[in-house]
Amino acid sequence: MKRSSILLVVALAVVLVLTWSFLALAQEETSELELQTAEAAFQAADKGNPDPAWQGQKFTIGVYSAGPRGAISGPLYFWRPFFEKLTGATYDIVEIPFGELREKIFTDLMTGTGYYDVIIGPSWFYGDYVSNGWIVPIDKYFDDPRMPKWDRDSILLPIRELLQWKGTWYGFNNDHDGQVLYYRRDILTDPKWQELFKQEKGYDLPVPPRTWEEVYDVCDFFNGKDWNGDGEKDYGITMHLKVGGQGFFHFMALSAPYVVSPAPGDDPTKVTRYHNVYWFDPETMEPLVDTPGFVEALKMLLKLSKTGPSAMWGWSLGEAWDAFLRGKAVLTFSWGDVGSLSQLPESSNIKGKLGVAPIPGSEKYYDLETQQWVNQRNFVANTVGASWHGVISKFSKKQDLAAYFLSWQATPEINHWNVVWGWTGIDPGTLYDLLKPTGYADIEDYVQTGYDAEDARQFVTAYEEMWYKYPLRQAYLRIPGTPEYWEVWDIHLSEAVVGQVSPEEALRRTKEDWNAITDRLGRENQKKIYQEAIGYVPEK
């Protein structure tokens, strides 16, 4: 394994680690509360009509490894005593390690083993799962009178069109990730600062902020003020930017804006070679990594990594998240996972002071076919992240039986408890999660799980604005080597972070090394494929 690989997989586990621990204990303290809703909901769902002969059955599921109490694979052994109950069969759960997930399911599916029924991965996975003909489409299951019905139109757009591969489905609904922006709301709203700040920077203080510029403003402003008052200087921002540290997601979502133009004409989304277009250029495969858009992204990084503490130039994920959960940094950015520890009196002394917001824009961006920066704000949502969910393996003889599983788990009602319980690492995405009018949901159903009614309300619009209001949105890379090519780039990234070499320097040795993985796996065939996962139809 190389040592990138190595480190990532490290770094992760102690992540993972950390944020089940806190959710453990989360949920040991409200179980009672817990098997009340999850009957509530079980009641309330539809279960459709389990076909007898699935009787004393049994399919296996792998998902990554995070213990019966932990994200994403928690919900797993918590609801399996209510699908024995519904139709007398059951399931096998194959805990995997982060680091050996695809080498075990990809070995799976490659020798057609089909141990694994159903597979909990991340959306990465379907440029390798679609083209290689691995997964099955499950359209056919939508009107079968045995299946539950689950509402797939309430699923907001970017996240649904993951579940699918040109308009066909493959995936089940499950789990939303995207990086919204958390602040300290109780600090950005104190007419003090806001005085202080206004004197500093000439402009009234933004809350929240709304673009990469103002953030990098307010993080400058409040680093090494003692502004929550325990007698030491305190930080504007915590990152998360070591290598295997996942620290290239930030970059991801911070350089949105700035790479990612709208289309001319009546349709601003439409995707053209230039426009709504972020890995590499569709009609041949050359990536764009090193485009203005991209190193001015990399400078405001580097910018805002000097209104941080030094040390998380070598900190993991868990401690980026821990310095703004104990009160150390005035913002962060990043996954739901964020909102529901800061609930959390173990993890976080933040509770009531949240602040959400979608992920900020920036002042300008830069047009790929004029070659021309263009002074306009610019906000493009995200969903950087795996998006956890259900697929079913071709080789799995039990593929009904999975069916019924995944589609009882993605109605409103198990899906949505899934959500309103932090614990279980099911990060919020769909209109039942989002608060009336917009969507369904009631800031009850939050506060019942420990959420202050006001933490909850702006967590939840963060997303709703983010996913149902941005302009624009993010290409999510779905191509074979998908991790081959983030791995490269971390490390790059890290070496301009670190002032080994210059921002311009770091993203050309990546344009190089995405070549050469290109022209190793097949420029054509890649081409082909990233065509068709973003969308993008050749003009003739």
Contents of the next structure:
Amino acid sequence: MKRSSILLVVALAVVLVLTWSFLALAQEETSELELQTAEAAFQAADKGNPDPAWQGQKFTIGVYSAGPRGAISGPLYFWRPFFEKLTGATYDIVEIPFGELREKIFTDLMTGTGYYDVIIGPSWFYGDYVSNGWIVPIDKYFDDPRMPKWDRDSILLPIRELLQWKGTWYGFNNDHDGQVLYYRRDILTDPKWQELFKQEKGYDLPVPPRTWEEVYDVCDFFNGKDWNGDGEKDYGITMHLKVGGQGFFHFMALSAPYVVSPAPGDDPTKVTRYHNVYWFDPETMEPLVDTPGFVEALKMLLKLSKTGPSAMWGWSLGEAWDAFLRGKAVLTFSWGDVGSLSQLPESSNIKGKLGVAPIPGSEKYYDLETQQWVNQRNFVANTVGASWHGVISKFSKKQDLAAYFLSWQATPEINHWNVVWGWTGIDPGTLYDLLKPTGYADIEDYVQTGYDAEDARQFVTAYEEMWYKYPLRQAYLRIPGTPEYWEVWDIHLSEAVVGQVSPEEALRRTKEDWNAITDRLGRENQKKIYQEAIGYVPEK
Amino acid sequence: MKERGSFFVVPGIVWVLLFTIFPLVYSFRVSLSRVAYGRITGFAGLANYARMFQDYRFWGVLGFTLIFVIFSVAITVSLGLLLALVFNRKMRGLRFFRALMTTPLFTAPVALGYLGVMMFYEENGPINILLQTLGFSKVPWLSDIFWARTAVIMVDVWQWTPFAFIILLAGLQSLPDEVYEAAVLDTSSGWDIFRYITFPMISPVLGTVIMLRLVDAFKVFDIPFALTNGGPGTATRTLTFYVYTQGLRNFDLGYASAMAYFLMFMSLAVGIFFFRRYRSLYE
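Go ahead and give the structure of the form predicted together with its partner chain, now that the form predicted on its own is out.
Everything in the complex follows now, all chains and molecules, and the chain you saw is the first one.
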């Protein structure tokens, strides 16, 4: 045998061994319990009546890229064999990195290519989706006997509204995003730290902190102290503030109570020109981003950023979460992922020590109508984030099959299974995720998959309180160009965080850029869509 | 026979027309247009070009691009020359070291950018651990404007120094030994030999290396994209990064095309100026 042939055989053997090892590793990650519970969910979920004509067909899903065991894309890999068994059809999964979602998906839709039949994307694409007619309404599928039935009324209202446009449904239930406050329950309830806090700050350590002012005091107190006993100084807060690291969502959630004010009269949630608005003046499309509420909030963000590692100015999601999950920061505020990741032994050492509370409010808010500060606590629920969910492309040739898949994934049994298994990245937001008596879930649903009972109770209850009991809600921006508005905001916030410009200048620049985008895209059209999106009826 | 020969040129002409001339002409047309969602919606005249001059972000990214080009090219070429001089002698293991030195050259810049994220990680990254071991304090590599810019330049230098090294080493090895043998009779100063003999003789090669690096540095995108995503703030956003953001993320193709034309003419101008100066000095 020639030397080159021997080398070829050896190389082939190495490749085969490596492939086998990777496959074995991948299979090891799926536990027996996962398979058992998934099988039970599969059996219990409504399956409709799959059309026999679908057998042998294939469609394509474009999804945020996190791999076969990662957030959002992971469940698609997991459920594919079940789907194949159910319908005889299958699907390809095309993973798209977060930073390239817009160009990949919009280019496909703009050119009418129709490569992606289904897009599991973020809710901030709706302005472009709907105004361009790129996605199809899905109401017609609700009474289609072929489709599995999913419980739309169970989706909590703030999330349910993200799946619709002017009352018409476009999105299928999947993920439910909003930022809540995570803290170290064991540390904040420790009498030793409580006493020291009172000595230093002059009041009882708030457990949990309810306003950003309290959050700051807590972070400021714990920052630089070795409160976890590892011999090193630890931090107050951890955030992801890198440009492109989704840091602007932190600011969105933090600024809401300073900016969104209740309407006078019987209905504090009524959207008027000055109340329950956050993004723009709905009469003029003039950005509100440089108003005093935003300035105050940005100053608070900067203060908070000094109570954590300076490295977080260059951190993305993973690094920021990691600092909290490793027990280096006493507090963070983020999406449901932190709650589920905190229970995984490979990523966390704080299981059983987790405290969760709804997003903090503020001690005061700015009334845009009177142009005065109101010294009253204000609490505003948020749905910041993506709430990743499926929509169907207008250019798809397999819309019915795609609708079947998405309906099946939206059924309570499958969706709740995804929620309780944290690695899926699907966060809670339906009645069947909330605990009894408000919802239908038992704590055992969560404990069974590895949650600590108290951690799970706090985690789910925080979302319940925020989305059920908070008096006000922050509107979601759903107008054409939303990603661009947010991108320039992200950049200018970063400029302020690292001291490149002052908070006022950063927000002034944002306003200037937002006005330029609005003018480029057509102010009147943007205004009309914005009014529709936030439910504003112009006053005569 | 002559006609048959011309036939073989046709594919080349078609290629150039399709993939160079047409995109160039089309993008010029786009730069004079209003564009929404990838479709030309009207004639904009020179508005997109005028917008550049009113856009403070454009001037910001242009400023960093120039800083990057100057420092990256200067350091790359200086280090490459230094290494080439060190390795331009008979030594054991020369081929091995030469091969080892060139490995960064074969790595995709975007991969080096992501590798940089790990290397420059501020909390427990290897570079900061090394610095702390040596008694220095942690450096805020990715969260401070100055250090983030330094990190981007360092990664680029890391990748491209081997390129300068290889070309300059080849240039040095092609120099005739007789000249050096004669020079040694006149002077014992290594610096004089370098200054009056080596440097002038490898200047044409040096000029080529600088020119290639200049063109490449003006186009830099992958490393800041992967390492800092243009941040903190806009501190490491380069012109190509801005063109990409405006054109392919925001689909503001008219403005992106105008900026791309600006970049092309700027690179051309720098190239032509550099070559003319260089030729006048050494011809």
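Numbering follows the first chain given and starts at 1. What you are looking at is a predicted structure, and each value in this text was computed from that prediction instead of being measured. Here, rigid core means the biggest group of C-alpha atoms that superpose within 1.5 Å across both forms.
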- Can a Cα shift of no less than 2 Å be assigned to residue 245 between these two forms, given superposition on the rigid core? yes
- Task: Spell out whether the Cα of residue 80 moves at least 2 Å between these two forms when the two forms are superposed on their rigid core.
- Result: no
